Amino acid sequence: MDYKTDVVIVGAGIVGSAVARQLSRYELDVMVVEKKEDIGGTASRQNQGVVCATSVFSMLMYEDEHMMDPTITNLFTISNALIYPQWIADLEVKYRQIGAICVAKNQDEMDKMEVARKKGWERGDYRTRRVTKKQVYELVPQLAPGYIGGYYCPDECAIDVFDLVVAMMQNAMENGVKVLTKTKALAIDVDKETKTVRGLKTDKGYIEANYVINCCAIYADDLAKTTGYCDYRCYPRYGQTPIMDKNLPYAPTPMVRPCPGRVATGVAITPTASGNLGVGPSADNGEDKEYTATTKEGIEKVMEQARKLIPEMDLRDSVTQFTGARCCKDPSNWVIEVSHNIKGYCEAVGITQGVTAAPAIACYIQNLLENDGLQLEPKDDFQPHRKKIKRFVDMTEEERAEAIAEDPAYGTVICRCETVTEAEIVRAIHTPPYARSVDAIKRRLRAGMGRCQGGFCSSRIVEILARELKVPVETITKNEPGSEIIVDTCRK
């Protein structure tokens, strides 16, 4: 099937979803193409969900200046101080302010952090301050002995990334954006004579478009090459991460991290929006963009590094482990621009902190497109608020009684660990962006994210999906095609 639109966004991760939401404010036809069965991309599904309030900790990684272009650095400041609070309020996304502390074990590390702090202050980032040894241990009493001080930012936030991506895309769809999942972008169609974008070739048909925006993360170079112009290489950095249980006695209040190294920020201990602890990630460069396996050695190494911060950390308290494939780029800089070679081609490439910068990147891309000649007429009827599924676990007793009276399915708890009801699952199936797999339900409602990891609720969710979609249970997948959960039914 062929389509026609004004703008097509390739990739429904956090950056692509943010761009879709921002462009949905205008009288445009916008379409999003995502090769996976659900939105969320790759890196956006597999991270600890921290909205960085300061760029100082990132500056510690880089001895040179090319990565810390003031324009890019300001994206952090603008996003957090001006844009993010309004987006979170409009979309009703779950988050909590946790703060973050970067601790030093010697004077060299303190000096290194002071240099980064001064660079941050020169660029208008005043959120990070130096703290003494006494203050460090007051902030994190569980911290291992031997640290002499640190730098603290009280404004760092933990956010539910799954909820954020779904909220942005849901709001975009409610404002007219079309989303094609299970659709792989094959090539950007370029008029060779005029060097102008004509559209996008996919495995599900042709999309005629005036603009193509490349938000493909680690796959961005593959799509860029089809234009004939690509001067960079994308590769994955694998991050193995144990997720710990809730309410652990040694859980810190702020995010705790060591002084970063040259390649990565180091293993951190992060309180999440849901109340779990995220530990990690590791940082191992690779070439296989589809690799997401965890290893015994890798997880043990992460925990070993974590125990240098908080000695009581115990892998037995982990409820699950995963590996995320973060986007890295060679040369290692962010590129957010409209192409100088191909009219109508735009890309956001090498974004290493998309959770933090996505709303600002979306606004920045809107400005780039407008300056490039795209007509942006605001919609009279743009609706900034999404229609959020009311979470049973967050309701008061009075609200629960009202919900059950309105829909008795609210009285049936399917996931006991996270208190997810049948009514919520049904609504997720029928609310855009529509959940069509067990993992899609998991991302929207946390069903299966508790201590039992879906041991009790998965079979019930399969039944509900099959019933609501009116398909055989054998066709319901965990995520992608080939991950069908039920092979056949037992018949007498």
The other form holds:
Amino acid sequence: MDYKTDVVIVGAGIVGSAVARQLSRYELDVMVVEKKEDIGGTASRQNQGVVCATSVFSMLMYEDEHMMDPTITNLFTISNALIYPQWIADLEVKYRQIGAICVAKNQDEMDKMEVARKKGWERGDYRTRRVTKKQVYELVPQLAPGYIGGYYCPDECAIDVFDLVVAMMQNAMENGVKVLTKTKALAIDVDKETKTVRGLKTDKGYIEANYVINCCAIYADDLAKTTGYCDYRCYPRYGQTPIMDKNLPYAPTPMVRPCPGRVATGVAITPTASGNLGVGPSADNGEDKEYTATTKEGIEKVMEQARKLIPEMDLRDSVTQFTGARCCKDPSNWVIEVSHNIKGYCEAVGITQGVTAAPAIACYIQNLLENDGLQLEPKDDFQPHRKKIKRFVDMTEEERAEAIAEDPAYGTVICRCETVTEAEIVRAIHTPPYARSVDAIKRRLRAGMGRCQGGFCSSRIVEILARELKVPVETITKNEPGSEIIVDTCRK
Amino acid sequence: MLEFDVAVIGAGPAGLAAALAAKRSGAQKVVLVERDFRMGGILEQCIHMGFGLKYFGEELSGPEYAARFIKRIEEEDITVMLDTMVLSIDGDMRVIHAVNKNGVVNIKAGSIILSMGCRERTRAQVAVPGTRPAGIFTAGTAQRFINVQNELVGKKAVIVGSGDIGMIMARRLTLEGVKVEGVVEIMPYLAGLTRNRVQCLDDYDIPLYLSHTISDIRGQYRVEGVSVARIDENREIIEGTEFDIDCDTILFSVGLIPENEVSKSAGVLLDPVTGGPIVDDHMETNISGIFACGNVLHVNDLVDNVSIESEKAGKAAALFAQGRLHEKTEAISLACGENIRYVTPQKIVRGGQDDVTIYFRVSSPERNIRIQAEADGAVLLEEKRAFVNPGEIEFITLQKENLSGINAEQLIIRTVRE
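Output the structure of the form predicted in complex with the partner chain; the preceding block shows the form predicted alone.
Next comes the full complex, this chain leading.
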């Protein structure tokens, strides 16, 4: 099947979803192409969910040249202070201010961080401040002994990233954006003569378009090459991450991390929006973009480093462990621009802190496109509020009674660890962006993310999906095609 | 607000026995709250034989064992609320907050019995490395898929952990035509009952790999295989012992954890070793009028013991609701001595009128030992055992005459080598 649209966004991770939402404000035909069975991306699913107020501060510690580019550093501060609060309010995404502290073992680390703080100030980070040893231990009483001080920023926020991406895309779809999942972008079709984008070739058909926006993260180089111009390489930086249970006695209030090193921020202990703790990630560069395995040594190393911060950290309290792949780029600078070579091609690549910067990147891209000549007429009827699925767990007893009276399925709890009801699962299946797999349900509602890891609810969710989609239970997948859960019926 | 004398949470074997005993001990209004669509709990998916030898004197399947209790429950005037999930308990007021399709259900109870059973430990809790594809199940979840939902979970399986459910599922999968490539156990000994090894593994030629671990899981979308390796006494992989098994399914049977999220909401104190509430010999928790029994208290290996223990809780809860449970006076604490991992109950109320059975597990396997109960420096009771194993629950019964003479704060249970 072939399509015709004004703008096609390739990749439905956090950046692609944010761009889709931002462009849905205007009188434009916008399509999103995603190769996976669900939106939500790869790296966007595999991180600790922090809107990082200390991005400028900590990334300055890497001594990466690109961080000297004020355009990029401004995106962080603008995103945090100006854009996020409104987006979060409009989209009703779970968001919690936690604060962040970097702790120093010695004066050398304090001195390095003071240099970063001063540079950060010039780039709009006005809130990160030095704290004394006494203040460090007041902020984090669980901290191991021996730290001499640190730098603290109260603005660091934990956010439910899964819900944020779904919320942005849902809102984009409610405002007319069309999303094609299970659709792989093969090549950007460029008129060789005029060096102008004509459209996008996909494995599901041709999409005629004036603009193609490359939001493919780790696969961005593969797509960029199809235009004939690509002067960078994308590669994964694996991060192994144990997630800990809720309500642990040793859980810190702020995010706690060591003095950032030269290549990465180091293993942090991060309270998440849902009340769990994220530990890590490790940082190992690799080549295989599909690799997501954890290793015994990797997880143990992360825990060992975490215990240097909080000695009580215990892997036995972990509810899951995963490996995420951050999308790194060589050279490492972020590129957010409309192409000078190909008219109609735009890209956002090398984005290593998508959760923090995505809404700002979306606004920035909108501005780039407008400057490039794209007509952006605001929609009369743009609806900034998504129709959020009412969450049983957040309701008062009166609201619960009301919800059950309206829909009795709100009275059937399917996931007991996270208290998710059948009504919410049915709605996630029938609300854009439509959930089609057990993992898609999990990311939208947290069903199966608790301490029993789906032991109780997964068999029930498989049956609900099959019933609602009117398909045989054997076709229900964990995520991608090939991840079917049931192979057959036992007794015919 | 509904009002009952005794409210029982969970209609598995513990809840069924407790509700029945409460009713028969004089509680007028008894309610049994169950989250599933029927009574019986996990017994309903345990379609194998092996239940009831001790309690009924004959061998039954899980559903048959449950059916006997369900029939008795139905004959009595006991209110049963199915498809109803308890969300929290107000411990001081003894009010249960629950929901079902009809709305919010609040129950004010004279006494409450916690009988929610347990949940399975997961792959994450034993931190097995590798990818995270489809085809990884806890043994109980696979059991539900197959026995309740009639859905087959794979074609070639490896089972991690030699717990009872894992071994029973090894046999069950084999009977369904699934090739079971082996059971991998990290400990040097079996985690479950010896009879299950004989009947479920040996009889079907399923290999058991003791002192082995899964060092990797492969497969991007569906499980493609595992790596297995022998480990030393420090649980470190012995180099050169690694081998691969191709499979599309992995079942984890790596232990059970008492399900006490609701108990915590009531302020019930838990024993860090059992994971269940700390109770006295009436099965009463630290919160007055809240009792606990079955796997919510500690993980049992025989359902028959659960029924017996739960009847005690049911009777005590009924007496409490009627104001007839004798005043809480001082209690003797039970302590774990040599090679004892845990004991339950953890306390015995002084001046009791009954014999007290103490359930416990040992920390490591031992042969030819004596089990001792000691207080005031004197041995009150001593029993011989030819073999003890952490996988099997042990118990001793202290006579009320023995208990009445104790002045000490503590009663110690221990093993002594012959």
